[in-house]
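In the block that follows, a single chain appears as structure tokens, in the form predicted alone.
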Amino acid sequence: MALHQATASAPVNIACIKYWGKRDTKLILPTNSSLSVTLDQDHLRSTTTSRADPSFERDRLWLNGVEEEIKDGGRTATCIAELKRLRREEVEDKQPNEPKLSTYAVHIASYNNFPTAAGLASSASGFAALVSSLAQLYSLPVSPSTLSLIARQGSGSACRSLYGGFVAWDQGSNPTGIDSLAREVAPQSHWPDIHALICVVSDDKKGTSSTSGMQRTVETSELLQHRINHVVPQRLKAIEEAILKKDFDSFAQITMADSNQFHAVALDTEPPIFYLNDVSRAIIALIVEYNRVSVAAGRGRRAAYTYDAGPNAVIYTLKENVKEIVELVVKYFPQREGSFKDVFELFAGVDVAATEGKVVEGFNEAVAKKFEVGAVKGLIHTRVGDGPRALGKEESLLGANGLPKTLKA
């Protein structure tokens, strides 16, 4: 009997214009549009294998080897049901000879190669990989934008991981959510020199989840209404123009301003939500000073920090500046040996943890104090990447028995 199985990987995306607040919590319809950069899944990804088989008794899901309950009416169940519906309507009803996969239960195994719930948008890549894997399994003749409508119902930001490059999530206005979908602003190939340095400040599960924090903000923050109605529409237009023109100075200014305002809105919530900590704020001070030196020299801003709902810093910069920024971070946040994997060979085989780091000429070293080893637990250097990938049989996470294989570390 034929094996009905597909494996896909999907990337993490980090927003420059933040999504914060839902106008419909079931359909996950946002109160404002957003825009993100898709990161290279050679470094950060979720991989998912889906298999449909008439012998399976019920839909089952394993995340990183641990079985997760699929709750009736929950987000995962909704995504699976929507994809089965598309399989039936778009494939089986039109081609009666196709196997009735929509009637089979599915086993799904998913693996993230980075910490879950650490502020690195694991739910975004996870649901994008799940939707991509099932769409491949079901041979669905639909666009990434159509799939983004489904991924959005699993995790809002997951819809942006259906494309590579620079991606907008248009909030839409239809109450059904049919126009609240992802749109490619520019592909990875448009501006490949955009790199990202992620400073892993904490890999603990956060105190206030995005879902509950977001709803508290919608209910209590007056500043959020100003953000939704006046700030985001103008910023979105300006950052799309900056991306299309490859204007890094404008891109950086807008990205940092939006990160600041998102955290201001979190503080304006009752009770207030604190996602940043002392380490996060020190990294902001370093990037502000780094940019001050650069602007004074007539070169414009050369780095942009952004923070999602957590303390981890993502620093966007052009490829040519990454080494300087790593050295700056290491000076103030000494690293343990092996905490930085130099995949781009910036340091020619020298472990950056063994160096003392350094600052650029004219840098005011008093803007932040030097922290203890481990305050920044690790550095991840990556770049703008592509959208979901279809993977081969050899990358399957399910064994012959339909259960997860033992995962490699």
Contents of the next structure:
There are 2 protein chains.
Amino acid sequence: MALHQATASAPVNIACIKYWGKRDTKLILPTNSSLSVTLDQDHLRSTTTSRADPSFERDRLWLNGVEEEIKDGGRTATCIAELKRLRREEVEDKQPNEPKLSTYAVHIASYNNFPTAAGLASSASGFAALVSSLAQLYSLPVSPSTLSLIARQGSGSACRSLYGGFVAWDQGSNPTGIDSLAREVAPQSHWPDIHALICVVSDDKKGTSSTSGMQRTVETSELLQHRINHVVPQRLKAIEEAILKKDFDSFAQITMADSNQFHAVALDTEPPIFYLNDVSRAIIALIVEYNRVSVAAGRGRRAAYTYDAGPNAVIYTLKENVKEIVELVVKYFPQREGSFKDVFELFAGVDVAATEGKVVEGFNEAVAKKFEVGAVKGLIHTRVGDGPRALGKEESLLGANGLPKTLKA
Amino acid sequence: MALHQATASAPVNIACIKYWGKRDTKLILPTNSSLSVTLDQDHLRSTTTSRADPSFERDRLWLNGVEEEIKDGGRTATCIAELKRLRREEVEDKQPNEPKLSTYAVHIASYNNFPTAAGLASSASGFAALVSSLAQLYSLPVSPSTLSLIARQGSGSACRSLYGGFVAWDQGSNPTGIDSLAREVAPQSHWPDIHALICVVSDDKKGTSSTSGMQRTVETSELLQHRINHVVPQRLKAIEEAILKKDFDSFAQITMADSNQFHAVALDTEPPIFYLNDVSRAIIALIVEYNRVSVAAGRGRRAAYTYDAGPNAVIYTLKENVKEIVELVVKYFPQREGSFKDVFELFAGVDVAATEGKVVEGFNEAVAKKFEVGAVKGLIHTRVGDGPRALGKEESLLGANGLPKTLKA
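Could you switch over to the form predicted together with a further copy of the same chain, since the one displayed so far is the form predicted alone?
First the chain shown before, then all remaining chains and molecules of the complex.
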């Protein structure tokens, strides 16, 4: 008997124009459009294997080897049901010879290659990989935009992980959500020199979850409405233009302004929500000073920080500046020996000890104090990447018995 | 020959509705109205002695015993010139027998009874004391509101220190600034049980000055306009009502929301301005939790935090709750032995060791971690107070030689 199985991987995305607030919490329809950069799956990814089999009794899901309950009417159940419906309507009803996979239960195993402790949201890449693997399993003849409608119902920002490159999530206006989907602004190949440095920041404090936090902002912030109606529409247009023109200075200015404003409306919430801590603030001060020097030298802004619902910084910059920025960050946030994975070989053959302590010419070192080792727990260097990938059988996460190959107790 | 001299003291005020942004930087006309509580001069005050003498060669000013230059066209010079003008027009021109004090130079000595290191803005009480002592010296037949017009040109928020109790600064609309002045909403006697606990917070970072910070916000924050036009007018009305009705729950809700929003627009500035640090955030978390428990018990909010342009917290509460709040703060922010000046004898006869570690029933202790000694450097307990006071000769800060009694090198 045939094995009905598919494996896909999907990328993380980090927004430049932030999603914060739902107008429909069930369908996950946002109060404003957003835009993100898809990061390279070579470094950060979720991988998912889905298998349909008549012998399976019910839909089951394992995340990093641990079974997760699929709640009736929950987000995962909604995604699976929608994909089964497409299988039936778009494939089985039209081609009666195709196997009736929509009637079989599925087993799904998913794995993130980045530790949860890194504080990177895995729901976007996770739901994008889930939707991609099932779409592949079901041979669905649909576009990434259509799949993004389904991924959106798993986790809002997951819809943006259905494309590589630079991706907008248009908020749409239809109450059914049919026009609230991802749109590719430009592919990875348009501007491959956009790199990202993720600074993983330690935090004592358990943050407010974004799901509950954003609705509190919708309910209590008086500034959010102004952001939604008057600020974001203009910014989205301006940053799309900056991306198409590869205008890094504008891209950086808008990205930082929107990160600031997202955290501003979080603070304007009752009770207030804080995601940035003293380490986050110090990284902002470094980037502001780095750009001040760069602008003064006529080179424009060369780095952009952005923060999601947590203290980690993501610094976007062009490839040519990454080494300088890593050195700058490490000067203020010393790293444990060997903790930086130099995937682009920035420091290959470089005598690090010799350059230590040097900073950018004209840089005011007093903008931040030097922190102790561990304040920034790790640095991850990556870049803009492609969309979900179909992987071969050899990458399967499910064993012959239909259970994950690496099961955890 | 007669000694023409007067000594006055003036209070600090801490705003509940924040002033942030000028529409005229020379006249110091604000972009929005504000409202503050005047704090008790028994605890925190500026004292100023002014003397006019034909032998003085030029106007001179000493602050805490150190001479400060009076710059031509500067804020201090403007205040002195305005008061001399009133002396001439309202006194000397109308009563020709009065001495022509407006033609004499003045010596002014001012002293703050709180250390600069406490991080409390001294410009409000300082300019209010300067204006009050000169008005007294000149026997000006004018109201505190008229004097507030002059103090405003020294330092915006100084105008609110011309009254005791609860004071509004109406923004006005006249380009000359004639209607941008302080107005007493209610005197101290209306609600004397409003107490304040100031938590003096250590900070590594030199903050952005409010003068430059607020103008950067005016120039770059897209959210500020919404705050000015749509939020503050309603809030001001609501908090005045809460004060008149002695409705602490509403007073607290509005005070905290406005502190949050002020810091939100600071964050929405380019580059962003941060005044709150991790210690400030932890104090907010304590007050939010304290109120959650209180609201759940049907008692409404019983404490309100507010933060000016720095990390220090001011916690407003009713007299009956201060002891509990001091205990709570000290639990998370241990104080050096004997550092808390218990001016209201909250702990007289109380066995502190026995109560240590106890918190409010139902309080979730995990909302903040315990900090090391020194994170909160000191606690100052005070309450709503009266307006500027005329002091007797024995309080004079100037010696017979016309120089400060305590001169510093």
